[in-house]
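The chain below stands alone and is given in structure tokens; this is the form predicted alone.
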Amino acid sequence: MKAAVVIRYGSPDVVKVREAPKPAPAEGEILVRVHASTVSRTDCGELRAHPFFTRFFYGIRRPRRAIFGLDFAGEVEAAGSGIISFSPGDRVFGMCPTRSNGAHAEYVSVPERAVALMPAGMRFDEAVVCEGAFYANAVLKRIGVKPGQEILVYGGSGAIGTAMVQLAKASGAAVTAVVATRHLALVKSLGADRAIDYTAGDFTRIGKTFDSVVDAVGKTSFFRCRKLLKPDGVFAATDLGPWGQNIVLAMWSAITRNHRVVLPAPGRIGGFVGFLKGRMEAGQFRAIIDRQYPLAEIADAYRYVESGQKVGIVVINVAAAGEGERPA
């Protein structure tokens, strides 16, 4: 099969397109015929093991994996021994554990538990919509979002901050989202009640206090944003945040029990898809996608997310061309 496989740590140079093993699904496991995948920041987070603490992770001196990817959508090739809920030729989606190889590939093999059934008349890069959404809700759950909150989500047009926008949402809070001003009219289209553009001014002084303030990209920080918190909010992070920060804030938070700074990790993935899938059935969560490349130019991808500059997701299409159409 082919794959984009990363023998050693670089740049997207070292993303090479070539003849891989087709793996086999162990017991519980199904092997996929991977229609769509994307790139992201944790992709490209694992490309260049930085900072250099990650790759006790990752692998000291190479990484473990050599295939990336966590987002995957196409259909069953097979399944293992143990599996009753699929059959060959299910559509279905999901997201791979990051201990072993990825979707950056024609086949992937994957647990049971990180798979579902596609909804029905979706494209497969219409599905590819599941690593944002975990963190995004990993984060909600930390923080224990509930009807009638209100929650300042910044850096609301990447992968987690548009998943942050809608499951927030779809939970009965009230959001306000922090956006670039081309952005604005995005996240309004995502259930915002209110868009702030960072570039017009300084968002943290729009003389309003939050339950709870999200940094979903990392890159504000704690020190600027508590003016914002109410007495008892509280601040989370979905990255380290600026020289690592957020980490030490997160430690010395729980050590002195005053909860003011969170850094959930993002737990387990059984269980979520199916959550996901209910959130889309119900029009309460859809794929916001920036742009998509074809398996042969994944290295652009990984450029072109290192830029900073992408909306929602980038998409990874390794079927050939209109394999991914939506089903009559």
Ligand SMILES: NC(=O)c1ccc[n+]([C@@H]2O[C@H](COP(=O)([O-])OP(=O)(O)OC[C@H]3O[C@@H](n4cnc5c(N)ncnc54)[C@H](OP(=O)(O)O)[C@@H]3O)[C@@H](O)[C@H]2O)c1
Second form
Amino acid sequence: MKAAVVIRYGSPDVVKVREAPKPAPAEGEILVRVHASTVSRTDCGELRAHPFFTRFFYGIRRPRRAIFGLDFAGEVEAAGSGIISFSPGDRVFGMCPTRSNGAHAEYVSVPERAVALMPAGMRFDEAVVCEGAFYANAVLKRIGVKPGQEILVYGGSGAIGTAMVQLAKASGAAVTAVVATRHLALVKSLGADRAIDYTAGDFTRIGKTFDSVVDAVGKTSFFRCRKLLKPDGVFAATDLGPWGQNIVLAMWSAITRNHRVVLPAPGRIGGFVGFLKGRMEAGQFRAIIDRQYPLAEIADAYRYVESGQKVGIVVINVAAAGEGERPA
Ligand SMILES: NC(=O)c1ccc[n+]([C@@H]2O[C@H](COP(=O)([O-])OP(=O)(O)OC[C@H]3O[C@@H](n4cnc5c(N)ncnc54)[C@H](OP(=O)(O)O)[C@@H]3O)[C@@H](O)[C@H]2O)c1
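Having displayed the form predicted alone, please output the structure of the form predicted together with the named molecule.
The complete assembly is shown below, putting the previous chain first.
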């Protein structure tokens, strides 16, 4: 099969599309013929894994796995023993575990818990949405978002931000999203009650306080945002922050039990894909697709995602023909 293979850490230049062995589904796994995947910030982080921190997780000398790609949407090719919920030909989507080969390939074998049937009538490129939503959902669960709460999402235009706005709104929260001018209409269309332009002035001077403020893009800080918090309000982040300070602040908050700053861990995939499917079927969640690249041009997709400018997701079309067509 064709796959984007990574045998050493580095720039997008090290990502090479070449022949790789087709996987076979183990017990409890499903072999998926991949139609679409994404290049995400997680993939970029794995590609350039930091020698002293993240390589303990991803592999010390070289990446532990040769094929990246978290999101997939495609058709079930075969099911391993013990699988009763999926059959060959089913249209499925989901999120690959980070410890085994991913979906930048024509086939991927994934555990059943990471897969769900695609909502009826959905295109493959519309279903590769798990990565951003997974991290957004982890944050919302950690801060315990509830109906009627006020939440400010700083950076509502990326993969996590667009997901956070939609999932927070679906939870019944009142959502304020802070974005650049060009994204104001987008976040309103995703359900934000209020959209604030961070290029037009100091967003912290809006004269309002929130139950939670979430930095969804790693570009602001607790110290900048604390005046936006209610007395028992919480600051959460998806990133270590501009100077890596969020990890120290989160540890300090845990030690002192003031719970003002949290840096949620992503949690487990099991149950999440089905939850997201429910949100999509209820019309509460949709993909925001920025660019699409064929697998052969995946290195260019990495370069674009590394720019930090993408809006929502960047799709990799793995199977060549007819991908844009909606199923009958
Ligand atoms: N916790 C985890 O395990 C985990 C996993 C994945 C990602 N992350 C981190 O989470 C963050 C978000 O990831 P993502 O995939 O959602 O990012 P992304 O899609 O690459 O975010 C890009 C968006 O951020 C906006 N942006 C750039 N600078 C901004 C600023 N100063 N203020 C507000 N918005 C700004 C950009 O639009 P404009 O430039 O037009 O404003 C663009 O639309 C990243 O820092 C990533 O490293 C964490």
